[in-house]
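Quick heads-up: it's one chain on its own, the form predicted alone, in structure tokens.
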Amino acid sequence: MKNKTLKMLIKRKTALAGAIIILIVVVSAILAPVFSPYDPNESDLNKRLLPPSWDDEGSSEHLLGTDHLGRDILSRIIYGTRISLLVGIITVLLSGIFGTVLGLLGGYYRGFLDSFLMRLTEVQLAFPFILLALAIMSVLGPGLRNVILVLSITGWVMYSRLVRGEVLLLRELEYVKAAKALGQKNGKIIFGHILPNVFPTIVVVGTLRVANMIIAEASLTFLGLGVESRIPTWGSMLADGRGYITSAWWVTAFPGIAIMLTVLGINLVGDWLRDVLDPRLKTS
């Protein structure tokens, strides 16, 4: 089975190019002390807003330039996909698995609870997800535990939604009625029969959420209500070059560059992902 897993990643190239981004993000993230030619937070202002080395201007010390402070912005690149990891990876587990567990129990037992639920998740809809978030975080303030605690607030709704969906179709069949039929307890049938079955469109999901974490993270960052200014990340590196993009366009193009890349790569994986788990959509 890994074997043929494995073929058809490779025969997917579009798959096999995002893997390996996303292979890169995890090296980088794990060995950050290890590829960085610096430490991301020194910074030396007779060596701000170096352009990159290839330009006649550029230095051979700093592969990718300076920012406004003399920081080397392949450093803070590198350190940089620590946060955006992290955050992506953990607020996807927290919601996914907050909203799985309310989608089974809305989708299986019906009556109020699930009620309930759809209207809860019908109210948060209505509000603009990076809105929301915004509103949160102001009260919250910035920090990294304030920035994962808020995406995994907002962002359980999906889970809710599909998993609920997917049960109210499993609940029906031959199997959960079998095993009804057989005395089987309600936690056994829910999380014994039906949830293997809805794990594969969870992962997937989750796959392709995790980019758009990233992305809040970022965008949270770029306005000042994210993770704190002294943790390089990909979102105040954007947020500290915006009033240097006309004279110095690299401070914001390569983290820029280094966001567009690490979400492609999810992107790709995940609608790979799609293929091989769902056999609705398997391609020969």
Given for the second form:
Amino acid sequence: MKNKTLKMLIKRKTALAGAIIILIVVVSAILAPVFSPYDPNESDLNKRLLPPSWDDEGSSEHLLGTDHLGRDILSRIIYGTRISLLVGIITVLLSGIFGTVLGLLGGYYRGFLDSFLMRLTEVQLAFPFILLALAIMSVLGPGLRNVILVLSITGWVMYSRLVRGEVLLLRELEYVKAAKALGQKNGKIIFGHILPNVFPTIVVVGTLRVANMIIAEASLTFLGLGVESRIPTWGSMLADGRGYITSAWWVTAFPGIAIMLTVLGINLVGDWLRDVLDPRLKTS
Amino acid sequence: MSKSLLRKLRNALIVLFGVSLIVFMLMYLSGDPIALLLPMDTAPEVAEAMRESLGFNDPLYIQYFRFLSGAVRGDFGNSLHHNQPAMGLIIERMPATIELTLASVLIALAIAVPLGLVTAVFSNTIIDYIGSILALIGQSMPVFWLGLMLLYVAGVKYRLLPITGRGTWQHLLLPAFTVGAYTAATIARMLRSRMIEIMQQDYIKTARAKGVRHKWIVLKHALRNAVLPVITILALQLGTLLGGAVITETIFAWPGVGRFMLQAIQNRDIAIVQAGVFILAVSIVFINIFTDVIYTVLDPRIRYE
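Let's see the other form, the form predicted together with the partner chain, since the form predicted alone is already up.
And the full complex, kicking off with our chain again.
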């Protein structure tokens, strides 16, 4: 089975490209100290705003140039992968687990619980996602822990609604009715029989949501309400570069390209996973 | 029409109640709302006097009903920074945000419909591959980065368009494109897959068998049916568009609600934040109801009965 999936991945070139991008990002995050040519926070004011190495004024020592404090952009991008992946994966796990459990319970038990949860999701969907996150961050204050908390709180709705929809269909199927007739407990039916059938949908949505969360973290940090500025992140690099956009485009361009490629990689793999695991989601 | 619409309106009321509850609770997330209203070095007795005078010592449900009765009348209190009613300040800036959002919807449709159509008609050709990759890239770009890059290339390097402020259509072009790009990509991808699906339907085959011209089949028979879900996607994307507007307004110094709210967030001007979040959320709720109604008018298969 695994070999078959691998063969399918290799066959679909776009998904393979996405998988390679993700692999590069993951390896960069894990081996950041090995790959980065410099300490990401090491500044050299004599080398401020050096253009990329291929520019006439660039230096071969700094492939992608330096920022306003003379810090190496490539090294900061490599270290930045850590925060992006960390936030993306943890928030998806937290919001995914929370949303899935609520969706399972609402869809299975129906009644008041279901109505309440659905209204709750509608309430949350009435807020522009980033605005709600910003408003909460403004009160809680910036910081990595708060970013993860806020993105998890604001991100569970998607899972909850999707899982609930699936459960409504599954609970009417013969095997669920048979399990009930055999006297199996609700918990066993929900987590033993229904959850495994909803899981592919959750994996697909979760994968695509990692990309959204990476962009959301970068957006919050860019606006000064995300991760602390002492930690190198793609969002903070973009925020730093904004002030120099007219004179040093590279400070802004490269971290943005890093975000775009990572998100593109995840979207390509997510699309492929969707087609393989849950083709019904294709048009949604 | 009546029953289903009434149910939707009832649900909308429940949602609005929830919205008001969340907006109210924003103030309490930090623990002590007075901490948001006064400078850090305020003497404890001054803080306590203010807590008492503003009613923060009352039970929470009384505070909530006071907040709700104010919210219904559009009274969220005065802005700390501007010393004026918060709602008035938000309303003043709404036209700019509405203008930007509408322009971004128009730009998104102007890009998405031809792109979705062409990639579907020429599916699995080089045109489709290029178009699909463009759409995927559009979905993968952070809004604020696209904004900054457009600002640099079109505004600074080639000086094609103004980069800040509001006034002429030229001022609108860069921010509207920035906000609309993601939605354009999403709609183009959705339209492509819908069109490919529809082109395999029996009624399309029948039209072909009857000798209807290909162009006519695509534009009249297929596109008409594929375009309906675009309205739903647009309504669903409204939150994204408004969220995008918050960031984009900041980049292009667009004098709308988003930029103003971000300044309020940075100044911890909670009345402005509450008024802004509330009015945007309420707008989204009503636009969703409006979309539902429009959808039933446009699609004869769905009728409220």
